[in-house]
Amino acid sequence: MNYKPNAREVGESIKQKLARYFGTAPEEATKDQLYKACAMSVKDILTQKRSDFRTQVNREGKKRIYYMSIEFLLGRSLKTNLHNLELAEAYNEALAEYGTDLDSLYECEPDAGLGNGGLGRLAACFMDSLTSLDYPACGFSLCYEYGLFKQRIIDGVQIEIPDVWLPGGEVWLVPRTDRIFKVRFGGTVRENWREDGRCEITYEDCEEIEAVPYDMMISGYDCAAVNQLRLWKARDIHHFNMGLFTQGQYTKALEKSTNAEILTKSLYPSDNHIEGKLLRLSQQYFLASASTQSIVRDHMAVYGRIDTLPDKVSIHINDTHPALCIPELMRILIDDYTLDWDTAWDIVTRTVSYTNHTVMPEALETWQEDLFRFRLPRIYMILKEINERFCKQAWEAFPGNWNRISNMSIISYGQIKMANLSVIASHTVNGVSKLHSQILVDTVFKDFYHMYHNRFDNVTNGIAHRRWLCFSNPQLAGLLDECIGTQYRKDPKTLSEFIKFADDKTVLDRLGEIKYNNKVAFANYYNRITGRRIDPNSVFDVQIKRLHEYKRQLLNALNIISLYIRLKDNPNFQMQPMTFLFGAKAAPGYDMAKRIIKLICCLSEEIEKDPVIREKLRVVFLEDYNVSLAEKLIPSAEISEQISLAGKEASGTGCMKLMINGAMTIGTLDGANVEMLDAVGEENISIFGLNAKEVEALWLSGYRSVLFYGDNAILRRVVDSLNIGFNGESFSDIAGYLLAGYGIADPYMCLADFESYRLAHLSLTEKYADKDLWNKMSLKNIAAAGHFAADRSIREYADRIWKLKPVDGIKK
């Protein structure tokens, strides 16, 4: 098949799809029909290319990586696939004949509702790089019917509505009804020991659910590979009860089907009640069981020997959500392939690796032991055996230290600890930045490091630089092409060659023009969707990430309030006009996060009512922030807010996307900021506040936020203003949270870092007046950003952890 059709062939393909699937001609088709016809024609190309690639992988006997993640934040597929396949020009030319263009069709596609934030976006970036580098890979996740939620802001309040994405997104899915697996829950497990010493496992009264796979093709840039993301949808194995239905018992007839399908209805169901916890546990085992069964089935189909699994398969668990693949693989090896325990455990520990993404205690997953035993009885039996054997090893390492062993064990005090399971069973455990990896071995996994120090590694996160630079910011990519050639698209470290132009006035001016053009484009987009205007001549200061207290959107808001107070005191105060842009979703049950959104929105509304102040200061909260919105916003950003409390952010990848688009970072010494500082030099990044060791020391000495409040007159006015409030609403609860607290006052030290942040922000914005200086700093950030590309991360994983080789010798 021709992987690169010309415009005439593209037009004919679109015409055929419209006729076959919609019974219409191009000149009569709606934009939605044209979008789907384009998607189907692209999918045909990807499917054939995928088949050819898979054939070569099997011929060469290459090892495969299976990447398990509870979320993959893909965004839209049409634009990415066309750019990766270098077919955008041909499709645009063909569509021009039908009176439309790609930009208008892109807007027809919803963002795939398969993720929430950084974890899912990282997984998507990694799949892009794995494919672009010609590594054989398969991602596994769930086919959620609804995404996390669509965010609506009504009078400053976040309202969650269903994210219905499949009507426009299912065109990219390929149902694989030939690859259905059964997953068991509950019931009673019987062990029947045979005369030959084997144990035969039988299940009684268990619930069986079908896992139906839907494949999404993952393209890469200038490569031979096409990989796949396999998404599992839950289906009742008993199907429809016709007898009950004919008796008029319609709800009961559908009950079993409905209960099964709930498993893949939505990402991250609320778990503040027992039903939610049970659903989350069931989702995670459903993902782990179906994926592991699929991996073993595919391996045996090609190689026919289970003992070669570690040589041909690497299973990577992206955080602990898929960690139940460990006992599930043990179950398959012991129960289905009748291997003895030691042989099975050796295979598992040589196959599985684990990335930890957080040191936050609430994110280190645990399950109630009784709930786990009830829902997953066979897996519980296997976990108990893993735990008993591990505790014997731990006793040898720490004789008599029961407290230490209890902290390390998988099961203790009625809790099952998934992070401990992941460390014990993985041949490699990595953090996602140098600082985060060091914190892991110094604190969270300190005892494990004593036992397994050779097991720990670091791989700093990276981004899909082609998507976030080349495809999202074509003007900047064009300038780079002119200055340093196109090699950086495949070899991002060559971005460093751009530093040669740091003193080239023509290039610096071009860089400034491109940034301004991107700001105008975003301002026009924002006006089109909201009817409101923002000034492209103001500084675009951007904080885009999940709304969480440790990410400190509140600290940003406190600084904005200080600027607002200063302008109210003196409306003639000369300052660089600023537009602060926020994009964030709060978890539905996260009350403080929702109050911070309300504060930002009320502050925005009050400023908008003042015609003088709003010329110098604006606050914009972007509703329903997602990948597609980020692709429009990030090229326009000039200041990147990376202001988490030091020691809390594992890495961050938003900082990298903003950096590679020339934004200046203001941040703490946290996560990837530490390595960004090393890459660009302290004169090209604005670092403020306490470092991780200073944060720890302040906690140990007894942090008292009220002391910072009392010592700083500006901060005092800011916090006091919360009691009065904005736009008619008091935020005395947030003032109380900062000073009195609901446990510990100001738990993320906004007040401790406020003055350092305020001064750093002021210093950074003062530099903006010198356009040559600002553009030079921007250029140096772009030139240093190659290290933070996912291609580098994936090569490190492949070489050091997965022992993976790219496929060679096939036509691209």
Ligand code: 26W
Second form
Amino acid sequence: MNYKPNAREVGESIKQKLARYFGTAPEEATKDQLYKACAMSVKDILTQKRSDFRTQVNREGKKRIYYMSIEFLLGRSLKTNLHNLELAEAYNEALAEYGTDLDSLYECEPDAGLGNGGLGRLAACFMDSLTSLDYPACGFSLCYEYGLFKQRIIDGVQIEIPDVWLPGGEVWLVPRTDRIFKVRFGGTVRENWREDGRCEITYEDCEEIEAVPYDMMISGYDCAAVNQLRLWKARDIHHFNMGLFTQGQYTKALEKSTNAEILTKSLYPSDNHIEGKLLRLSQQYFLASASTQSIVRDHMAVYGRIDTLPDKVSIHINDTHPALCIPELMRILIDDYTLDWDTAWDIVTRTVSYTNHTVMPEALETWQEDLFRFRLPRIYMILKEINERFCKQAWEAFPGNWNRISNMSIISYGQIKMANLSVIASHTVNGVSKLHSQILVDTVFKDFYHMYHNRFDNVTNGIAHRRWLCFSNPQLAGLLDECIGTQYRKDPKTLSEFIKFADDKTVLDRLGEIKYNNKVAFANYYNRITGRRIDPNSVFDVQIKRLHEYKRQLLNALNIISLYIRLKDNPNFQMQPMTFLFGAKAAPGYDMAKRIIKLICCLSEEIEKDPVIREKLRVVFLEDYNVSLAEKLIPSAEISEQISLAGKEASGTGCMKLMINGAMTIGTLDGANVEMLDAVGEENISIFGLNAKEVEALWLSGYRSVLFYGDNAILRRVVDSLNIGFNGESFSDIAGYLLAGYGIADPYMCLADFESYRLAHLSLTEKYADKDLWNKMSLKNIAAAGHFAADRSIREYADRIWKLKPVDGIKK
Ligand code: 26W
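What does the same protein look like in the form predicted in complex with the named molecule, given that the last one was the form predicted on its own?
Now the complete complex, all chains and molecules, led by this one.
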């Protein structure tokens, strides 16, 4: 089949789709219909290419990776697919005939926002690299009817609006009603010991829910592979009570199905904070069970025997949320395939690996034991057995050391600990940056590290550089193509060749121009959407990430307030005009995060009312930050704020997207920043603040924020100004929190890092006046960013953890 139709063929296929699905012709079609027609025609190409790829994978008997994640933050697909397939030109040419172009159709596609932040976006970037590198891979997640809420800001207050994405997003999904599995909840488990010594398991009064797969094809760049992401939707087994329906009781008839279907209604919007809700546990088991059943079924269909599973299948759990695949695989192997415990356990532990994404204690998942037993009785029995066997082993390693054993135990004090389960059953456990992986073995998993020395590894995160550089910053990609050729698109480490142009004035000027053009484009977009203005001649200083105290948007705000006070004292104060841009969603129940949004918004409003000051200082809170907004904003960013308290941010990936687009990082020695410093050199990144060891020491010795307050007149004025507040709203609660008048001091130590941050920021913005110097630093960041591509991360996972090989016979 022809994967590369020409413009005429593309035009023909769009026309056919319009006629068939909308009964309309190109000239009469709406933009939305044209978008859908394009998407459907692209899907046809992917389907065919996928079928060829699958045949090849099976013929070569290749091992597959199954990547399980409760979140996949995909964003839009049309643009990525067209660029990956190198078909954008043909489509544009065809669409020109119909009086439109791709750029306007892209905007019709809703973001698939099936994730909160870093963890979900990483999963999406990894699928891109897995495919581009020709590895056979399948992602598993849930088909949430509502993705992450849409954010409206009204008078500085975040309002959450349901995110209805399916009407425009479902063109990419293929329902596979031939691959439905059943997932069981609740009820009673009966063990019937048979004469042959086997134990037969039966269930009474349990609830069975159908898992219906919706598959999305994942394209890669310049490769043979098309992989898939399988999203499970919950469906009531009884579908419909016909009896009631015919009696005219419509609502009653539907009632039962609504209960089951609530499972995949909505994504939990909290990032880094678990609530231990029954529905969440059910979602996790639903994902784990359906996916594991699907993996085993597919393996048996190709190989016909279960013992080769670890040779042909690798299952990766993206944090602990899908960890119930461990007892679920045990269940299938023992109950359905009649394997004995040891054989089953051997298969499981050679198949599963686990990445940890956070050390924040409130994000480490635990479930109440009684709730768990009630909802998942068979899985509970299996966990008990895993735990008992583990504890025996731990006793041998640490005889008599109850404390240690209880720390590592899966079940203790009425709690089920998912991280412990994940470590015990995985052949490899990794963190997501060097620092984070080190912290894991030094703290959270210290005892496990003693027992299982070789199990721990590090794979530093990476980003889909094609999406985040090539496709979203075409001007910069064009300059790179001219300077170093197009090789870096396939092999991002060759971006390093760009360093040869560090002293080339023409290239540096071009870089400056491109950044300026991107700033103008963003300012225009912002103006179109909000009616407000931002000055493209000011420095674009960007902090984009979930709103969390540990990420310290508040520290950024405090520094802005210090600049504002300085300008109010002396409106003639000469400074580099600055625009501080924030994009962040707060978890709906996270009050402090919402107060910080309010502070930023009030500050913004107050400054906006001052015609003199706003020429030099502007604060912008961007509503509804999501993947598509990130793609528009990041190419225009000049300063990247990565200012979390050292030791708290596992990696960060936004930092990488900004770096590869030439922004200068101001950051602490946290997460991936540490490795960015190594890659780019200290003259090209602005590092400030306490390092992780110093944070720990200060915490242990007792952090007293008032000492920092007392020592620094500027800081005193900044904190005091919160009491009067901004735009008529007092923020004395935040002042109180920072100073810990009552209770515990701000655990993220904003005041401890304030002065160091302020000075670093000042000296960085002073450098901006020297255009050549700035552009050179920017160029060096781009040249050093290749290491932070997901292609590199995925190769590391494939070689060291999954033992995976790409398909051989590359046929594109
Ligand atoms: C509600 C429970 C919960 C707990 C943790 C939901 C989500 C999480 C995630 C693990 C939080 C998360 O997204 N972590 C981020 O993962 C990124 C990818 O590795 C890292 O770059 C970020 O530093 C880390 O915060």
